[in-house]
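The chain that follows stands alone, in the form predicted on its own, written as structure tokens.
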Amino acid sequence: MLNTEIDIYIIGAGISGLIAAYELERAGFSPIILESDKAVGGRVRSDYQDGFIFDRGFQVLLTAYPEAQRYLDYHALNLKKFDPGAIILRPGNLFTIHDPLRNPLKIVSMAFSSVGTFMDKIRMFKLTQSLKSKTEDEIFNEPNKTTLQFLRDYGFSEKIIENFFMPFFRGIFLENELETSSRMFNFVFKMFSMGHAAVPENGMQAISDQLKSKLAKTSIRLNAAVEKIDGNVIELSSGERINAGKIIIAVRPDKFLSQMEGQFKPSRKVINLYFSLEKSFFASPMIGLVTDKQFLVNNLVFMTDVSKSYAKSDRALLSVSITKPIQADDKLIEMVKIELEALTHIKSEHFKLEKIYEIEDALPQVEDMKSSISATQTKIYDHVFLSGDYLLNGSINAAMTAGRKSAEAVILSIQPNMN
């Protein structure tokens, strides 16, 4: 029998930490989570202020994620789906492209749109069908090249790369040259083709809260920042020292383990601004893409077009994302307003800033992207295990996978007659 009385501590109440706790509970343990913030969720957080819901950075749930289907109750989240396709914005010009696979009646307008060539549509269809037949492992075992090189090698025109792939995937990968591995591109492209992009009715925080609600025997200590780990001793910023039987580090470990410093690339950053307006100029639950590289704004979405719950008032809530390296200050806000006026012909003073986030650790940079990891690979010492999407790829799906695998590794380490 398992010794379920052992003290298992999980550092971080993000998605990975919550999943690890859930799996440990299923095995009979009562883990303890130490979280430095005042709420669970990690990067999947929302703030509820002044009648608005502000997700911490524009993010979506891809409903085709296998791990999300395993752990989440989509019905309870009351998911609100984005329409497939995108709205392309250029100064004084706004038009919509639709996904012909989901909107077959609009394939003619798609084929002759100014976004790409007719052959681009054929290649997009062929790529989608090819990816649907591949498993996650097959996709992540393919040769590694940049997304941009993959698109060019596949035969896509520079026109559709510049007008669609560049602005769309800049917002997903949070980098501007599509240097992210083609493995990640193909995985995400498959997820979009097989499911929907969606947000819970009441914001992304609902995902984290739902996972927390599944925990019956886990203790969660909020505002409990870890300073360092020395052997099996966890030292908190408060000075408290905790002797742990097992430790799962569900955040970047180089923050606590000096021997792991320099082993990880800096996380990718994003600036997210929220503006309110009298009404949406999209009137559609779609993402808007800015194709001009001279603009700071990369993409924008009216969250209230997707879920009306994002604003309690009659005003529309606009999310604007910036992936370029720049500081969030008053000058930036004015520049963004000017860009929005140029794109929409709506006077800049009508865009009322409600919230701004400068998220330094928005997405991990992972060189050798994987779909999964063996349980034993999460173990770095007899009593210390790693968890987090930085081990695999930057996604909710990967965070859940890593949480599950780290829990499995801890359970294996406690099995009688096993090390």
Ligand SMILES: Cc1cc2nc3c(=O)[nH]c(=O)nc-3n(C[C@H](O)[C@H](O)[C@H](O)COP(=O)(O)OP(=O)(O)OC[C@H]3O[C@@H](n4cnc5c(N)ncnc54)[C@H](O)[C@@H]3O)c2cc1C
The other form holds:
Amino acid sequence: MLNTEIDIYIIGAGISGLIAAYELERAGFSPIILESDKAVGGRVRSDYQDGFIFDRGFQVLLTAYPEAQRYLDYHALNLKKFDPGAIILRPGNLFTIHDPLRNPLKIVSMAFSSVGTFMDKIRMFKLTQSLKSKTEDEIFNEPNKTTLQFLRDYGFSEKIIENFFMPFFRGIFLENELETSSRMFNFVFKMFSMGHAAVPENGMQAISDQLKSKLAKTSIRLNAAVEKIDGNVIELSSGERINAGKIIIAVRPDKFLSQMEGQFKPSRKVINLYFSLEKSFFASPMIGLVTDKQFLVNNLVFMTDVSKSYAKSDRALLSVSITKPIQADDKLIEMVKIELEALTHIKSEHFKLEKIYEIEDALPQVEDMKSSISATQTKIYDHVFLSGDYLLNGSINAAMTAGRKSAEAVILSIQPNMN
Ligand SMILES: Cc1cc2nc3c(=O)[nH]c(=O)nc-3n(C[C@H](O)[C@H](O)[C@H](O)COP(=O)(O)OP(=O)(O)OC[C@H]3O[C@@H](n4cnc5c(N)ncnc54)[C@H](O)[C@@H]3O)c2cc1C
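Form predicted on its own done; form predicted together with this ligand now:
Let us now look at the entire complex, which starts with that chain.
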């Protein structure tokens, strides 16, 4: 019989911590989550303020994520999909490329010719087809090279790299040189070609809230910041000491465990500004890409084109992302407004700043990106287990996998003969 009375503590109520709790509940346990913040969700949070929904950093759910399909009820989230493709913005000139990742051969040649060559279209098609036949594990077992190197080796022209891949994937990897592993590029490319980018009708927070609502036997202690772990004892910043049977650390562990210090590279950062305007200047719910490298703005999206709920008023809510290493200050806001005016010819005073986020720890930098990890690899001591996207790759999908694997490892450690 499995001893389900054991006290299992999970540190962190991000996606990975919530999934770990869910899996432990399914096995009969009643875990306790210690979360430093005042709400669950970690990096998948939204603020509901002044009649707007502000996701904490622009982010999307890719509906093809296998783990998201397993754990989320898409219907209840009322997912609002982006149109596939992108709007390319150059000063005073805006045009759409429809569906380059799913139907590259169908893209109208005229529109495509300003971003890539005929052979690029053929190569896109070839890549899409080959990725469709590969499993996630096969993709993540391929040799590790940078995305930029992969694109060049695959034969893509510099034109399409500069005009499409660079701005599109900068906005996803949150770095400027496409030095992220090609494994992640291929995985994301496959996900885009098999599904949609989407947000829940009521913001990304709805994902975290849905996962929380699936927990019936888990206690969640909010505002409970863990300071350190000493053997089986968890010490909170309040001074409270807790004796734990098992501990899952669902956040980067270096701050609690001195032996892990220095093992992680700094995370990727992003700045996200929200502006409201009288109306959207995009004709469809699409991601806009700024191709000119001189610009600070990398990508922009009218969230209200994707889901009307993002603004209660009839204002349009524009989300602008900046991946360049720069500080978020008044000068930046002015520069962004000037850039928006240059790109759209809409006077800068029409862009009303509503909110700004400077997210220091947006994505982990993982050297050896993986799709999964064995349950035993998550175990660092008999009673301490790791979870979180930093173990695999920076995505909601990876956070879910890590959560499940850490829960499996805990269960195995309690009853080692269990399958
Ligand atoms: C701006 C941005 C854009 C992104 N875009 C995408 C995207 O488009 N698609 C995608 O799939 N993924 C995206 N991601 C990544 C995705 O959000 C993460 O991979 C995922 O949410 C990580 O979940 P996690 O549970 O591993 O970590 P976290 O969400 O970081 O959870 C860790 C939790 O631990 C808590 N915590 C921290 N310290 C303590 C402590 N001392 N004591 C107790 N609790 C503590 C934190 O408050 C947090 O709740 C994006 C992330 C950001 C920030």
